[in-house]
Structures are given as C-alpha cells and as structure tokens.
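Presented as structure tokens, the chain that follows is alone, the form predicted on its own.
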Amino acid sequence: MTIERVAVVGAGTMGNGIAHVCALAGLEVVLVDSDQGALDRGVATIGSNLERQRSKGRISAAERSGALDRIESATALQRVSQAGLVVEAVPEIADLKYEIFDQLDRFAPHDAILASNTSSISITAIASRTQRPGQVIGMHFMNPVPVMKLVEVIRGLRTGDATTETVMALSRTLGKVPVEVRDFPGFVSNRILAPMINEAIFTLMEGVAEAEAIDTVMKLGMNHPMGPLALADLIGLDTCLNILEVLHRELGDDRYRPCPLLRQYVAAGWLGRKTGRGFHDYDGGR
C-alpha cells in the first residue's frame, strides 16, 4: 500500500512535528484540531521550523515553500476522509484517544491505517474501539520530531503484517529509523526512560542535589546529551505524569509510582518549557 495523503489529528508539539516531516517528504497533509488557535500556532511553528532548516542549509527555499503548500488545516475530524494514513497525536489520556479512534473509524476510508503517537497506552486497547483492529498501529515519534530519527512502531495483538510493513516503509520515507516493538506498557523507550526521570525527581525532592546539579551529573558523568530534569521539562511534566500513571497501573509495580513532587508541579501548572517553568526556569529565554 502506498501512502500519498496523511491526516494528523492534534496540532500540538508532536502533531505539528509529524505534519512537518510528512509534508517535507512530499506527502499531502491535513492537520486537524478542534481548536482553531492551536491550528494557527501549529502551522506557524511548522513555518518557523522549516525556515530554521532553510537558514542552516538543510533544505532549499523551494523545499520549504513546497512543504508549506502541501499542508492544509481543518477543525472538523471528518476531513480525514481522504487520508491513507491517520496519525493521532492528542494528549496522553486514554479515554480521549479511545473517543478519537471511535470517530476516526467512522470518518476515515475503510482501507486507511489508523496510527497513534501514544508513548505508553496499549495499542490493542485503542484498536478495540474500532472495526479495523488489523489496521491500527502505534507510531511513537520522538520529540522534537523534525530532528529525532527514531520511530517506535508498535504492533497491537491484532495488527496485520501488511499494516506493519506499510508503516515501517513510510517511516523510512520520512527519513526516520523505525524499530518494531511489542504492545506492552511504556513500550521500550518510556519503559526505561520514565523510571529514570522519576528517580531524578525523587533525588531533587529528597534534597540530594539541586536540579542543575542532578542534570550536570547525568550529562557529564553518563554522557547524556540532556539531563533527566531538563528532558522532563521538554517532554512536559503533565505528559511524564500520565506515562508514569499508565506504567504504575498496568504493571502494578511501585518502581513506577510517580514522585509526589511531580504531582505537585503539575498541580501548580509548572509543566516545563511550554509554560516557562518546570524543574528549570525558562522565563527570559533560558
């Protein structure tokens, strides 16, 4: 199956990044979000990120303008009706994803593949909300999408071979490196990453060291490009909390119990870079 048109549902950080790489690869893209303001911000972000790539010589001016011309935006979910692949990129809330997939199953072409960018929620459970479980799959892109090469391709219990092969091939077309993994809580990336971030937050809460010191130890001592607390701020502390709650609930293991300080920061609205404050302060351009 050849994919020529992609619909991306959700215009936030991950959604606009997925739309960006699809359009730059020559695919026609419709970016869907019920919030017109979010759509406008998403399209503006794509434009500025493409311009950054052009200014660094990574793409030409013609490639930038061509990618932008291939992206249209819509507030109605019915606009997925001509897509060969729909990628859902809404917040990491299971009930919200289930509701979206129930609607996508009705609006998308009968032969379309329905993919979720979920970072922890069961693909099998999402697929069960549709009449096409063999055509439902996980495409977990990494943030920031235009830069990071990895795509975790997650097969649900009933995901078909043809669906998997099509998504693996498309991921390569996007310039990504797809890795097939089983449908298990947290998959590979967050099964390993989330406990590390959580332990860094416990280390901060218990007063072992300040945030900057914790991140410096991991960067210089473990050769990580970014410290775990700065990475949590980039991901979004609300997303980190959602992932840990899924892992804790589904695996029943207290090593995934979210740190109380993480819950407190989320309750305070300190969600990381997107709010200007998380474990680090981003006001003033930091």
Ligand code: NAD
Second form
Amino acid sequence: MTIERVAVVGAGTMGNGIAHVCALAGLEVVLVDSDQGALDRGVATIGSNLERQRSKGRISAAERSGALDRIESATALQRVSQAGLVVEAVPEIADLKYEIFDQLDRFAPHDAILASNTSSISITAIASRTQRPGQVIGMHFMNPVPVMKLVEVIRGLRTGDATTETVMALSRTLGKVPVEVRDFPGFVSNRILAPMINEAIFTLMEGVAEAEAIDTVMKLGMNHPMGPLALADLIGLDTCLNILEVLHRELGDDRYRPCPLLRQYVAAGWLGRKTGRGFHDYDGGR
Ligand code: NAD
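Would you mind giving the form predicted together with the ligand, to go alongside the form predicted on its own above?
Below: every chain and molecule of the assembly, starting with the one above.
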C-alpha cells in the first residue's frame, strides 16, 4: 500500500516534527490539534525549523516552500478522513489515546493505518479500542524528529504483516531507519532510557552532584551527546514521569518507581525546555 496523505494528531513537540518530515518527503499532511494556540505554535515551529535547514544548505528554498504548502492544519479530528496513515502524537496518557483511537477508527478511511507515537503505552491495548487491530501499529519517532534517524516500529499482538511492511517502507521514504520491536512496556528505547534518566534524578536528589556535573560525567565519561538531565528537559518532564509510571505499573517492579524529585518538578510546572525551566534553566532564570 502506498501512502500519499498523512494526518498527524497533536501538534506539540513530536507532532510538528512528524508533520515536518512527512511534508518534506512529498506527502500531503493535515496537522490536527484540539488547541488552536498549540496548532499555531506547531505550524510556526515547522516554518522556523525548515528555514534553519535551508539556511544551513540542507534543503533548497523550493523544498522548504513546497513542504509548507503541503501542510494543512485543523482543529477537528474529522479532518483525518482522507488520510492513508494517521500518526497520533497526543500526550502520554492511556485514556486519552484510547479515546482518540476510538474516534480515529470512526473518522479515518476503513483501509487507513492508525499509528501511535506513544513512548510506552501498549499498542495491543490501543489497537483493541478499534475495529481494525490489524491496522494499528506503533511508530515511535525520536526527538527532534527532523534530526533523529530512528523510528522504533512496534508491532502489537494483532498488527498485520502488511501494516508493518507499509510502515517500515514509509519510514525509509522519510529518510529514517526503522527498527521493528515487540510490544512490551517502554519497548526497547524507553525500557533502557527512562530508568537511566530516573537514576540521574535520584543522583541529583540525593546530592551526589549538581545537575551540570551529572550531565558532564555522562557526556565526557560515557560519550553521550547530551547528559540525562538535559535529555529529560528536552523530552519533557511530564512525558518522562508518564513513561516511568507505565513501566512501574505494567512491569510491577519497583526499580521503575519515579523519583519523588521528578514528581515535584512536574507538580511545580517545571516541565523542561517547553516551559523554560527543568533541571536546567532555559529562560535566564526569569
Ligand atoms: P506535547 O505535550 O508537546 O504535545 C501534545 C499535543 O497534543 C499538544 O499540542 C496538545 O494540544 C495536543 N492534544 C492534546 N489533546 C488532544 C486531543 N484530544 N486532540 C488533538 N490534540 C490534542 O507532547 P509530545 O512531547 O509531542 O508527546 C506526544 C507523544 O509523543 C506522547 O505519546 C509522547 O510519549 C511521545 N514521544 C515524546 C517524545 C519527546 O521527546 N517529547 C519522544 C518520543 C515520543
């Protein structure tokens, strides 16, 4: 099956990046967000990120404007009705995703593939909310989407071979490297990454070192391109907490218990880069 039109639901950190790479690859895109302000910010971010790619000579001016022309935005979920593939990127809250998939199943064409960008929630459970579990799959892009090569493709228990093949092929068309994994909590990426981030937060909470020092040890000592606390700020601390809660609940093992300091930061509204403050400060301490 060849996909020509994609709908992306959620225009936040991940959704605008997914829309960006799809449009740049020549696909028609409708970007849907229930919040008009978030939709406007998402479209503006795509514009500035495409412009940055152009100014660095990575894409031409024609590619930039062509990509922008291929993106429509909408607040109504019904606008997925023409899409061959829908990629959902709403917050990491299981009940919200179940509700969205119930609606996508009603509004999307009957042969469309429904993908979730979830970081940790069961694809099998999401798929069972629909009448088309064979056409539901995980398509886990990495942040920032235009830069990162990996797409973790997650097969739910009932995901069909044709669906998997179409999504693997489409990911390659987007210039990505797809890796197929099975549907277990956190898949591969967050099963390994989230406990590392959590341990870094415990290390901070217990006063072993300051945030800057923890990140420097992991960058210079382990050759990580960014430290775990800076990465948590990039991901969003609310998203990190949601992922750890899924791992803790679904795997039933206390080694995944979210650090109390992470809960405190989320309660304070310090969510990382998107709010200007997390474990590091992004707006000069204002
Ligand atoms: P975000 O909070 O930046 O964006 C979520 C967007 O969804 C917001 O714009 C919000 O307005 C919109 N939204 C909320 N309810 C909606 C609804 N009912 N209908 C339509 N839109 C709605 O979140 P994010 O960081 O982009 O994460 C989205 C998904 O991607 C999550 O499942 C997350 O786990 C996953 N993910 C995140 C990262 C990351 O680094 N942030 C990486 C990989 C995967």
